[in-house]
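Form predicted alone, single chain, as structure tokens, below.
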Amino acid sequence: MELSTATLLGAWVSIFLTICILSFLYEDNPVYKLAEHLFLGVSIAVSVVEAYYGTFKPNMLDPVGRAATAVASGSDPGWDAVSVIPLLLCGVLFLKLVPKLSWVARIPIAFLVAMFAGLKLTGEANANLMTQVAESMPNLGQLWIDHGLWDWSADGAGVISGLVLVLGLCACLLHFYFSAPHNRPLRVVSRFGVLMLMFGFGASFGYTVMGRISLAIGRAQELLGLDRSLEQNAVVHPRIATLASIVLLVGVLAVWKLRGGKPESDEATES
């Protein structure tokens, strides 16, 4: 099986950068910094390209070009002419680089802040607040019809799970009710709310750890060649690339240490 030079080189570079990132387990070093800066630079470059071709070009430059063509041909540009306004506001943003005219850049910034606040106000309310309130009040009758009291095949769905959700949510809210002293009945409910909060925090932390472990497994599969077919591995040789990257990394770190290299944290402490 033949692979292009770009694909083969990309596989080897990916393996080398993975080893560079893992070198942070030893200590902060220039090789790790190189991989970190490359990651940030490539991420920013991809974001800029996506913003240009996904938003700026189709929503501003293309309509303005169509409007200019329509005006030149003597026809009606229609709503495409309105795109000149956001294009001008975008250009005014760059006046922030001119100290005497930097105040003019506040005008498009004000539009951006107001638009973002308006969109987030309605979007967050509909997507998070209303959805969360609706999901927090399960239909117990429908749960009884679909799953009964408890359905192991549906990950414990049922009336019992719905009651635990509602009672736990009410207990969590009462735990943060400070307008009245927490006497014995309210204290018991508050402790139950704290227990539910601990369950929620533990589940969130567990999901986070599982996600990080999943990423680590994906990196290990790439280093061992388990994410490619046997034909591709015969060309890429991922284990040889991994071994060569480790040897190269150890050599670079050894030279760095012999020349008195120290992590940035130690240098900041000494200074």
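So that the term is clear: the rigid core is the largest set of C-alpha atoms that superpose within 1.5 Å between two forms. Please read all numbers here as calculations on a predicted model, not as lab measurements. Residue numbers count along the first chain shown, from 1. Compared with the form predicted in complex with its partner chain:
Here residue 243 does not count as shifted, since its C-alpha moves by less than 2 Å between the two forms after the core is aligned. Residue 43 is not among the residues whose C-alpha shifts by 2 Å or more between the two forms once the rigid core is aligned; its shift stays under 2 Å. Taking 2 Å as the criterion, residue 224 does not count as shifted between the two forms: its C-alpha moves by less than this amount when the rigid core is aligned.
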Contents of the next structure:
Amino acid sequence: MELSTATLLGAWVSIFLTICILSFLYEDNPVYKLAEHLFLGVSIAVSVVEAYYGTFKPNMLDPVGRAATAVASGSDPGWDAVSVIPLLLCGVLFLKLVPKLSWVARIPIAFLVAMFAGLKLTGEANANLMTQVAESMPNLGQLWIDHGLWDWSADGAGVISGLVLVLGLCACLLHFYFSAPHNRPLRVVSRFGVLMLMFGFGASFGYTVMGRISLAIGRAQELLGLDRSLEQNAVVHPRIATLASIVLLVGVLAVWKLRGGKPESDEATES
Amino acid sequence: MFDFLVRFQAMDRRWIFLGMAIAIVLPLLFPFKMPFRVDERVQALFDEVDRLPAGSRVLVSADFDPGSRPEIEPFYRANLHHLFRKDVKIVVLTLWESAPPLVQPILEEIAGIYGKTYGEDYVFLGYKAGREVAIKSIGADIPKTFPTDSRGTPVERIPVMRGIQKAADFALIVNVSSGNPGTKEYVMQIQGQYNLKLASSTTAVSGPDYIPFYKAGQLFGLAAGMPGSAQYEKLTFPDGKVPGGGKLMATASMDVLNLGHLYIMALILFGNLAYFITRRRD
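Next block: the form predicted in complex with its partner chain, after the form predicted alone:
Then the entire complex follows, led off by the chain already shown.
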């Protein structure tokens, strides 16, 4: 199998940068900083280029250009002329930099806020509020018919789960009710609400840990060459690249340490 | 023992990282293939796709980036295999700027395995900026949102797009989502409005947020994180063999996930135990 030089070089650079980033687990160091700054720089560059070619050019600059050409040749620019308005609004945004005229920049910001408010309002109300409120009132009779008290084959669906949902939701809401003193009966309900919240946070934490381990697995698979075919591995040699990167990094860090290098956080503390 | 517990609490965190590295690398090199079961949400997703008649058209919105590849690329691959195997026509698009170099080669590779023709059996519409505004527009008018495919061919000349005007014209929509814009935005902007049959494969971090959408019927299926992808792989390739010689990347990672979680649970339990014992003695 033949791979292009760019693909081969890309694979080695990817492995080297992964090792550079992982070196932070030992200690903050200049090699990690290099990889971090590279990552940020490339990410921002890609975003800027994509925003230009994906949004500004096709939606604003091209129509404005066509309108200008049409006007220059004496023909009707049509709807393309309307694109001058967003161009003007974009320009006006930069008036934030001129203190005396900075108030004018509020006009395009007002457009943005109003547009997103309109866009989000109906979606949030429909998807996150109405439907979820309706679903928080389960039909216990139907649950009994479908699953009984507790159905292991359906992830614990049943009357018990329905009751826990309703009671837990009410207890959580009452925990955040501050217009009455949390005396003994309300305190008990409030405690139950906190317990439910803790279950929820625990589930979120568990999923987050799983996500982070998954990312580590992805990197490990790349370093060990498990995400490529045997033919590709015969050309890329990912394990040799990993070993070479580790040796190089250890050497660089040893030299850095011998020359009195310290993590940035330590330097900041000392100064 | 008491001294050990005291020293354990002051242990250098780098030993923990080393332990985690071992817990990740060892099962990858020496897999022991722990069993895992398919949950109801992934089964529902698979069943709905499996019920599609040949010739149906499915929209796949592949909205992920390199950071979430390990978790949801295996689902994307397995889902494409499943759809092509069912002779379903696939329209892929993305709302993430970094997605095209990831999702297009995979689409071409898997289409090639099944001998599918570009334009006839599948198409890649490319990337569209605009996030939620773009989603709203997909719901109302796809040719207006994507006037051409990624190769610059006008959509009205692409056979697989014939008769497709809006999102509701697809039999199903599968959103492979690693954040915003993604599943939540599809649900909020167009799922309810057009009563779309929407499924999601998402990262583990987003999983708990989307479970209520599944419970409320706003999603007909949900595959969360690497386990979701592994479960879909298990259903799509029951014999463990991938056409074209590919690997079951998520399935191969389940041992690591299990061991990694056991390691973290052990640390939490032991750390708390040490804390309470030493506090009582103090």
